[in-house]
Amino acid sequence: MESEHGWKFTQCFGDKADLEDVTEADIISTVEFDHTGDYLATGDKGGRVVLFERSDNKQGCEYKFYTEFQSHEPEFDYLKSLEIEEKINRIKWLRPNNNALYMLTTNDKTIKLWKVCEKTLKQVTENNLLDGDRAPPADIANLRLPKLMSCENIVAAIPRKIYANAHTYHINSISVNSDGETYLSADDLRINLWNLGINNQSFNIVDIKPANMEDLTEVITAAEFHPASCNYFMYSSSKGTVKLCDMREAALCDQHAKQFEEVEDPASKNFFSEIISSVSDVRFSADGRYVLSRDYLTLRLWDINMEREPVRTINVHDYLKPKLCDLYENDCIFDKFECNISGDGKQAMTGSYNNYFSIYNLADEGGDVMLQADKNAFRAKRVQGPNGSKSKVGIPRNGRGGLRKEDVDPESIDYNRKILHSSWHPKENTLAVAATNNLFIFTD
């Protein structure tokens, strides 16, 4: 596009319509890579998993529609008289195994394995009666043998496995061991881990639920294993912690190993200090050395050897400060952002409101780039740069340049558009972006 070199543009999928006519069910709540990176998945509140396939051509890749599946329904807990919502609050990948694509899917309560493969139809071509249209045959001479033809090629998913009935609160993370066998979800208050071959019994490993409910002062918002080391998982809390686990030491994780923490001045303590500091989303890097964690206003990379204080603090939209208390008022102040670490563990990227999104280059402070991820940024529009250069709005003309935060008034943001699921390709700098009912591709 622009330039040879720096974050592009390169795909949009989904429905073109204005804010206002998306249908609340097409709104995507869930995007991830798998670990090869030729398969992507977003997951929706309308329940439905949409997969995409990478595709290399000419002009270099793309990703194309694979297939598309109900993976939940709404359902009724008529023990509590609560309604269940279909839509999906995570998707983790698996190994592909025997030419078959596998995937954990859950929303508030129940987690799903699902099977995604290639069938061929057949079809009875040659019988005895043609479906009535041939009399029976007089004698055993003439009897036919049945015929089956291959007609088509189809993509089925298929539910192997449902893991129910183990959280009494809504699931916000599941995570794959690296072992392969197991996998960890959390709710509020719990974390539970499972054998993917047992569906209908797993171990209480974290338990942070007090015994009266109104001495409770901090959830579980996050959690994720070490994508090296099986017995080391983290997690992290409504209070701006970040505690590292390690299930060799006690069945049950009450007490961590490490917690990253980065205490306040109490002399800058205000009414929306404790909402802002929780934690929304924790990553480790490929390498399983760093952790990438994000509150409401900044991004904390920790060393996981040094829990003294982050290798860097990245404050995202700190001009946001000034308009908590609106914030507040409109519930934005509750949105939970994600955040990605790249493959080679030098970037990351989270996002923010009026579809802005920041990529960091966690070596050089220097390197940060702010793009836009916006149908509209994509027509013909172009505007003049301050260095007379023209470029596409959201698109820096030189690939390096991008938005600049400074330029943003937070007056004119529009707090309805957002970007707060993400997910970063696992060996090249590729991004796919969910804003809305749109999914965006963005490569470097």
The other form holds:
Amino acid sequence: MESEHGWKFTQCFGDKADLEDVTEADIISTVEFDHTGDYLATGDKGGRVVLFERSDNKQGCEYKFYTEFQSHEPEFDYLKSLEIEEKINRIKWLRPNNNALYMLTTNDKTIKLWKVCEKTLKQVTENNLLDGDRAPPADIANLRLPKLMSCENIVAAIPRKIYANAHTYHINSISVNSDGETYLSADDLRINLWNLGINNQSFNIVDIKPANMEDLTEVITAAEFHPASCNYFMYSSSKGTVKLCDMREAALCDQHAKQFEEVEDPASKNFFSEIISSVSDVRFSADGRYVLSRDYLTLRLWDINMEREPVRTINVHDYLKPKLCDLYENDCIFDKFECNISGDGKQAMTGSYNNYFSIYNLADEGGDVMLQADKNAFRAKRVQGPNGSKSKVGIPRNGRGGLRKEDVDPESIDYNRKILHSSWHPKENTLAVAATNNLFIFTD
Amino acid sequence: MRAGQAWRARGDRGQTSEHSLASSTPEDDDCVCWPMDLRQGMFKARTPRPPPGGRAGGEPQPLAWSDYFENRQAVPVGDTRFNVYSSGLGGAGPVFVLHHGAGHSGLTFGLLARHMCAAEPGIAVVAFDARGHGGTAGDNEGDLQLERLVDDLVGVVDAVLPENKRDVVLVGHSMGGAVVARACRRIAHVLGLVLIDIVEGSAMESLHAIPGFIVARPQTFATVGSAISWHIDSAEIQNEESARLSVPSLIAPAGDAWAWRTALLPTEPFWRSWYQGLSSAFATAPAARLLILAGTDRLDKELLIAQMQGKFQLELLPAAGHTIQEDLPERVGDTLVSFWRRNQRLDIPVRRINPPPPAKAQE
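Right, and the form predicted together with the partner chain of this protein, after the form predicted on its own?
And the full complex, kicking off with our chain again.
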């Protein structure tokens, strides 16, 4: 009997060495499909961007290495004596133009617009002097144009614009507007609006910096433009709120149009309540009617029209609740997990520890799948849950067998292997999942 | 130093970087170095350390006085039977008489007593519950006039240490400091006087804020464990073990819940009397003087002058909250023992240089 969900692990990129041998610069820090799903971009801690191109072959789809370029270099801020990391925090694709791909990449401080295109390299095969073998022509009538020959096609990445010096704090998100002309960049305390064509000016649209930094209680954790309405954007905060803002209302959008927050029962507050309520990622669904937010232990689906409570709250890894003290000690409680929503809005995905990640069916309860992005995953044994539960882990290539979330033992989990970054193909159920320095592709 | 190196910090137990968000100069706080990402730094700076070992499971359990003191007795003085904890009364070394502050109890010194008696055999420690606090019972529980408290202290010391020849060191925390400073002259063989976290000027300035604090805290607790948890979570007591020992004596059953043993608001009329004149009483006390502060108080003018004149020893323990003896019992204990050692009376036998002339024969 085949499983209903045929999520299969199809590809893995990156060298599959043990965790201790991984070079820090190879750790993938962001993954993003483009609008067609034909290209996949990854950024790593070393400031490099690697692009993969889809090619369809008889076995199905396959992604192949396309090009790689160094997007950001480590910098030193002399005024503040701080190193600026070259780690790529986000990549966002723009619409392709003239056979060239465009994307925005950002590190903590600087955003760059890259154009990636194929260039034909031409070489000079014959010139007037034949490289010294021939005497210069006697008179002007014998002067010939050098002959060029196309030798190879290369993929070149050219930085078209560099948007620098606009952020004091670390940039955590960028988002391109549906109008194709503007984009926003968000750091911990401010959100700026840019025009793609102008790199020396940006507008500040949200500023939550307190007058006295000692009174700091809230930071911005993620921001995104509405996929269809060019005037709406939302941002999430460390206090567990998601605010939707309308740029038509005021130049400075400190007043939110809507605030999505589920007020917690004060009796159940404990030491960790505030930390685990911090939203780490927030996404619009493709139709813009739903918002998916991820905090440390749960995934919440909000209907844009209902601010009071989410439509659905999913417990991602409840078994971690008794371990919060240890997770605070080793800083894992501050990990920022991303979440993804499928192109059709019917499914959502988010990561966990031990390289586990789960795919949830948003339309109805049940039908959740738990997988593991591990090189050994496809060799998992066939195990059946006693009540035929549908949660499975480590789906082998033929799509059968696996374990359940209930079987996960928090003591035996490797908290150094976590799925923080991932991307969902916009048009089909294919997932690109980053596990430390490896990229896994799963397809349904 | 790389900003935001969260990955490399994994696996390091404990934090190595400062979590202060305060800037060196207020106007250019954009130039402050953020040792880690702002969100993490903000959370860590704003919340106290969580208790060790997960408490998500059960509530903290109370601890027994008998693990910290040898002896507990009811001592009648006047119209009140005082609950007195003590250790080492049979020895020959110095006696440390410990007076707790308003709203506390003798068990606040539990960890301190155990540490000191273990570090220095021969020491005796006496800590009692003051009128209207802890296990002390009697009439006139609300009379917390300074004179009354001083009489109580003198009475308890006389009863517990009759005809005492041992050296005595008086130690008072907060309100207790006001009491021991005045009682100093009325007790025999007082070698040293120690005040813990109390300065007249700062106390007088903050008197107006105390009712607000009293009212803001929860009036009842569902269980003893939740009372202990509240003290720890609100950073009233930073040491979990000490909170588990002392908090149960601060609450009393009220119906099927627990309320505060000592109603502090009705004692407001007495507050001024406690602290007025404390600095001069301390600076002129006929004993060696030691002031232990958590560093958050600044010395008032009188004490500052006295300190410059070398009239007392000042010990700063900035890592502690107000209940220094509970937060850092080992540090306080070591300080008290070395304070006693340094101020011991030297018994130098008198040696005559020139022997007296022999008696002249009668002429």
